[in-house]
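Only one chain is shown below, in structure tokens, and it's the form predicted on its own.
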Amino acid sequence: MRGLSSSKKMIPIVEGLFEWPSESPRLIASRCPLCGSVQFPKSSVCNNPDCTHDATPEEIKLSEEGILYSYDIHMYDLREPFSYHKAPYAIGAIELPEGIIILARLTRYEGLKIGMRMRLKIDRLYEDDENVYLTYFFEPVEDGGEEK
């Protein structure tokens, strides 16, 4: 993972969210093999209320890339347990090709435009004395400085 440095031990913020460590990440998935529902996080049994849930669904890893659906831009730290979110800062549902909207931290706030590309990163949410807590954020894709 480029840009993170510590002698602290890197762990998922929540297990089972994202490939890790990996140097290529990915978020894991699930979909239903028979209605084809995929759901974030992972989950045992198929969400769809018109499915007949006859099959567990099978793991899969999401695209590293999407679409920027639409953001918030948070003006307000959060209090204890989550103070580690430090305003302003924000929010994005990011479309992937799989056919599910996921909600996530963006890596930034500034310049955000609906429609714009966006990378899976995985980065530091927060440390403590022992540990940096990993979490998944989406930055927006840049090609030679421009935005697309």
Contents of the next structure:
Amino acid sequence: MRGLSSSKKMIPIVEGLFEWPSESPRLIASRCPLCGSVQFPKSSVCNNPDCTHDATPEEIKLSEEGILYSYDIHMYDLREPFSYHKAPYAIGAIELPEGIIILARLTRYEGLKIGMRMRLKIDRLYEDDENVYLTYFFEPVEDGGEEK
Amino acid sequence: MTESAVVSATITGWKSAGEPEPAAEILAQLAVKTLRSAGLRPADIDAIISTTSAMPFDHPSFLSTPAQHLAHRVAGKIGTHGIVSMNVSGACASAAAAFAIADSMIKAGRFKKVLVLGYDNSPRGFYYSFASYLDTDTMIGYPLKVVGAVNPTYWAMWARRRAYETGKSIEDIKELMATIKATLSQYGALNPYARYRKVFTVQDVLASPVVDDPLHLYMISAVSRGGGAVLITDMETARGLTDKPVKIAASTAGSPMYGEPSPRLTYFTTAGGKNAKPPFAEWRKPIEDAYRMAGITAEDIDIMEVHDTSAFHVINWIDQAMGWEREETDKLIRSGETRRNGKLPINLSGGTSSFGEAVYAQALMMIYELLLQLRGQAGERQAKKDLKTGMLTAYGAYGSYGTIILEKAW
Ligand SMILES: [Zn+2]
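Give me the form predicted in complex with the partner chain now, not the form predicted on its own.
First the chain shown before, then all remaining chains and molecules of the complex.
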């Protein structure tokens, strides 16, 4: 990923959520070939109750841009083992063109507005002596403005 | 279908969470007290349905085995002749689910007297769900690890979204939530079973630290410990045991609904894509099911106990239960109509806001309050209106829901 480098090993905080290593990593999801239902994280079983479930969902990559549906500004540090989430930080719900809304850390907690265009960014979450741990963030698109 | 009724109920006082105590012993005492108040012995009951209990965060098996088997442990303690015992989980809606199962057993005509139990002693601190060591499911639990989302994160997002959709400012919904907390604290102060008896003003609530903007600390309920026991029977038996039987007009449970567009507690994502339903459809469904089962509409509800893990939950429950324009909910709260002298009293127990949340047992505290209210035994908290029909709504992690409608039957 451009702009993200370290002498340490860079690894995803959880495997299977986004492509890594990759020059332009995207979120990994699944889509049912029968009914088209999209799931993130990916699943081996369709989640649409009206689908026959006669086929296994296929892996897809999600759109990199979405709309900010809502957000929380979290104001206290989490306790161990999650204390690497340092307050304040924002968590957003991002509405993707695929029709699902996913939760994501946002790259900033100020100047946010529901309806903003947001773009995926894989970035550093924290590091220890050996590794840099990565997660997926969304950041406001430059001069994004409100969705019409 | 056999008519069913609540005969008697007891609860413990709610206390601070995280201190070890003998759960089955406490539940056994409640069970005996509940049976004795109806003049029954353990030999007289047909089944015990209990909730499971707390999740020790640091326990590798996620749920400790004894905590999963409270029904059997209590059966062993109070003595039975080998009756049916079952344990039920549904996060914060566990007790509502246990009650619905017991109610179904009676309505089906298979059992006559069933004891419903619930107990919880949650870990200290903010409640959050995370992945088990042995059962990995990236859909659940991982939002905390990966994006730092705690339970109040979801409530904060819902509250902010509601303000946006109704064209209100964040300050407006904060003030509405603070009004709710201030009102509930007045009833908590009057309830000997409530953990928190301090009366808060709107200013006090807004002066408490922001934890998940727009939620302030005093808008979120604390984890607690407590338990309850409820005896339910068929109506004919109930009439022989009490002169004030309370009919179970409906008991329903709910779960994740495909197409629900609101981010669901403990999940990463919504499901259903382009076929999305209006927000909080999965909150409404068990309520609508209950209205149908009881043969009533929202207008017939005289009093409600709603699961208020945060002050936003009260707003959302009113929105969903009443099915009206959301502005009507704001007016109802601000005009004081949810108070005991109002047209729709809500959480005269003081709510989870004043009790704290003993997750698995919470709905039993709500049933207990409705029983007192319908029987006119709530003392200084008694609603100042004729009550016929009361409803409680429960809500929990993983997409767990329950609705119970109780009616005066004398
Ligand atoms: Zn399908």
